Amino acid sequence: MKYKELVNVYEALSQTTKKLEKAMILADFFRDIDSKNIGKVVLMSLGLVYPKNSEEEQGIGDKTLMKAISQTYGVPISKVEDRVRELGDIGQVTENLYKEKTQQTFFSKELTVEFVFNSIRKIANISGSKSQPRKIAIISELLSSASELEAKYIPKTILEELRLGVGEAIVRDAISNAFEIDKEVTERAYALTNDIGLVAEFAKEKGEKGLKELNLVPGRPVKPMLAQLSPGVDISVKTMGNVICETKYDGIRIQIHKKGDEIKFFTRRLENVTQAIPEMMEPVKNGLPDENFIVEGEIIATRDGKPISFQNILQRVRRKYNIDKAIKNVPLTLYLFDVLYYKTSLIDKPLKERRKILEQILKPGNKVNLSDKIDVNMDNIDEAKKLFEDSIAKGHEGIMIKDPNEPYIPGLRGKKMLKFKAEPETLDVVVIGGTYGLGRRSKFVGSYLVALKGEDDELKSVVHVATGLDDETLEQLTKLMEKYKKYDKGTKIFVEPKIILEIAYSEIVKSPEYEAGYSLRFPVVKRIRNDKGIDDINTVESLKSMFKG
């Protein structure tokens, strides 16, 4: 299949916001692909040649690309760097500068989705010192051989910035309405396998029977499935009826998978940990039973028995050198919540029985244990405010309020799950920018633009946040800043959307001057959440309805 093609589409698709016309526009192209290529495709809409439950990352850096695309055109690094700036968009630089280019380009072939798709997921497979040579040789390949249009994408794929509006919400309609299958069918499956690829191949070759088929597999990561907040624990008993209380751990949320001999670790973003925790192996090996299992709960760091901060677990668990030292400093303790595989799925079935199930298969030791839990109703309901006391003594966060006739669903926040914490109000946001400091804190940056989620996955700008930073924090958000800085104008810097910030804030306000419509007074950074991503944060119509309530 020719790539031109698919850079068609993307042109199609940049010339409207609507969300349904976008589907439309790929279910119709997606209708027409053989089955060889539909999976490839179906990515690369997202600008991705993973999916995202694959450990392989594109990994290429904006330095790499600039220098591919400054020997490509035969210009000045310099010049790529200053048209960057200018434009803060690298497929219309590339774009540009095919335009203007004085080298003569020899079309070697025309390319293809395949050669494409192959050709990125290579340059993120090429590691060590002489990598980078390597990586610019596939990346002026790429280049030389593509038309202007061709050259204007394949750079923001490679950085996987396509940015046009689509989301995974609209690929997934896009395919249901291709292959006529029933939305609800795509979404769970795509749910339980987070590969949007394999979903479209399944639905284009087995349609919705072939769809259903898919489900829960050791060793392949799941969506967690979500809480929202609690308004408090009367209203939540009283709406639930029946309910089971249980402690919130302040904590890495963890699924661990066992498929014969070999365990994983993922993190609630699906990432692998395995390397970075292996004390926890041999707990989790005598603690459950030698079968296949998926099991999900929170790792916490202790210290004489109580829980230190979220930063020294989360630096933990992402430690990828001196392990041995970190087990020392910071022991880990696990406390099991929920059982989705053993022997088979168990997601359909209530919380109730996975609970029961869970209890009956683990041996709690020191490491692994089951979380603290209680059974309420109306009845009883000082039993839960006691638990909440009693968690929150015990350095806590508050507790989780479920409803035990629900099954497991990946990827929902809905209100059969609930939170309530003794912190004041947060919302989970992504940084889009920021402004340098002055005086003694010129060299950080101190101001940061942060944004919510939109309709079709569009970010919105909702407050600039400057409180709540140390010197220690400030230098590491700087860090991560320049990192993943896309242009700078004066004191100001804009950043891919990649830094993840929990903030607090005291009243929800309306205000013209924020894309969302609306703004926060007083935010305050509690912390920085790598552990979360894009998807995780909040979204605008979340922030609409608590301001409503």
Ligand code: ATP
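What you see is a predicted model, and the numbers here were worked out from it, not measured in a lab. Numbering follows the first chain given and starts at 1. Only the largest set of C-alpha atoms that superpose within 1.5 Å between the two forms is called the rigid core. First, how it differs from the form predicted together with the ligand.
Put the two forms on the same core and the Cα of residue 492 is off by 2 Å or more between the two forms.
Residue 511 shows a C-alpha shift of 2 Å or greater between the two forms [criterion: core-superposed Cα displacement of 2 Å].
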The other form holds:
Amino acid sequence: MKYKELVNVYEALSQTTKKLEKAMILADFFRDIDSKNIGKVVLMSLGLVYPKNSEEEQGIGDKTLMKAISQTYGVPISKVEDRVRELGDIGQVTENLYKEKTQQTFFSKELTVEFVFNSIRKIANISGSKSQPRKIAIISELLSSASELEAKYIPKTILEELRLGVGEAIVRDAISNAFEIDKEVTERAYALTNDIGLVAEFAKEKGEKGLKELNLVPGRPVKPMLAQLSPGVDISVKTMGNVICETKYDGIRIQIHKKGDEIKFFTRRLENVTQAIPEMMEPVKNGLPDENFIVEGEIIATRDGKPISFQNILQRVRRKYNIDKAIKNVPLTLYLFDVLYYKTSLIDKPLKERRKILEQILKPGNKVNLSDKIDVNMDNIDEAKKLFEDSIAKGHEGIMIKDPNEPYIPGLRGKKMLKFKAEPETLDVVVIGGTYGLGRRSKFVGSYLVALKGEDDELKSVVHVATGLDDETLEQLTKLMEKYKKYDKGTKIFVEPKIILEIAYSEIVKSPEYEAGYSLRFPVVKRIRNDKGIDDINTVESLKSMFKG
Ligand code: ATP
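Same protein, the form predicted together with the ligand this time rather than the form predicted alone?
Starting with the chain above, the whole complex follows.
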């Protein structure tokens, strides 16, 4: 299949802002693609060559890419950098350079989707000391064969920055539409596998029935089921009738998979962190059976029996070096609260049965425990309140209120699992820019421009936040800003949307100044949310409804 066909679709997608139209354009396109290419094309319509959360990463630095562009078009790298700063879009820069080129060594062979896809994968797999020239050679080969429009989209795909307003939801709808599959079936298949290319292949080859057969496989992480906010314990228990209440531990969510002899730990974002927490391996092996399983729980760090800051755990879990020291300084405890697989998939069973199985298969120990849990209804509602108070007194976050009859629905933030916390609700936002400080703080980015997700997944700025940052966090954030820098202007810096912050605020206000149309009064950074990604940030829509509420 010619790459040109895909690029024409990219162009058509860029001509409309309407989600429905985008989904229709993609559906029409997907329908006629052969089985060999459908998986690749679907991934590439999201600007990816590896499924999200795959252990393989596409990534290549801006610098290497700019160097490749400068070499391909025979212009100095400073010119490429200036243009990127000016236009803010590397695809447009490449397209312009293509138009301006004089020597004609270009367009030597027609690019195919397969060739572009495999080449970008190849770049990702190159490592080692002499890797940069090899990566540059591959990019140059692609660009040298590209037409003007292809040259625009190749760098965008390499950087995972198509900016076509096409998110997973649109692609899922397009797959449903193209192959006449119920939307919920596509959604479930995706949440179970996290591989949109695989879902598309199954949809094309086996239809709805085949897609329904896709199921959990130990070793392949599953999107976690999420919670909504409870408006109050009484009202939630009254609505649900019988509930399970559990302590809400303030740590990080961990999904543990056992397949054969191998045990893997994944975070909420489905990142494999097995290497970073070696001390949990033995307790999990000893506490859980030999058969294949998937269990879920929260890991917290404690000192003298009290939980310590969430930030500490994240640093622990993401650590690659000095692990021994961290094991001693930041001891971890795991509280399990669900089982998704034991010998077979359990997600369609009600929570009360899954919990029973978990209780049967776990031998609790020092490091691996069951979450505190009680059964509550309106007759003993005081016990729920007591659990809440105890949980706060012990330094945890509050309680979870769960419907015991509910199956596990991967990826769903539904009404059957609620959280009730002591602290007011916060927002998860992504940093898109910042400003360096003055005087003593001129080395640090002191103020952060943050955004929420708007319609079509476009980012909309919402506020500048500059408080809540101690020196250590400021230094850490500044390093991240420099790592993800797209360009700077004077003291301002603009970055890839990679850093997620959780912020508290006193009030939501209307604001023409920010793209979201709303802003926040007295925003304060609570923490960096390394365990969340761009898909997890709040939306302008949710802010709007909170404002109205
Ligand atoms: P928050 O920022 O409030 O932690 P979140 O967006 O990370 O929320 P939610 O699904 O909204 O995630 O809240 C539930 C989270 O609470 C779970 O993802 C899990 O990490 C954590 N948690 C702690 N204790 C429990 C428990 N007993 N049962 C389920 N989840 C728990």
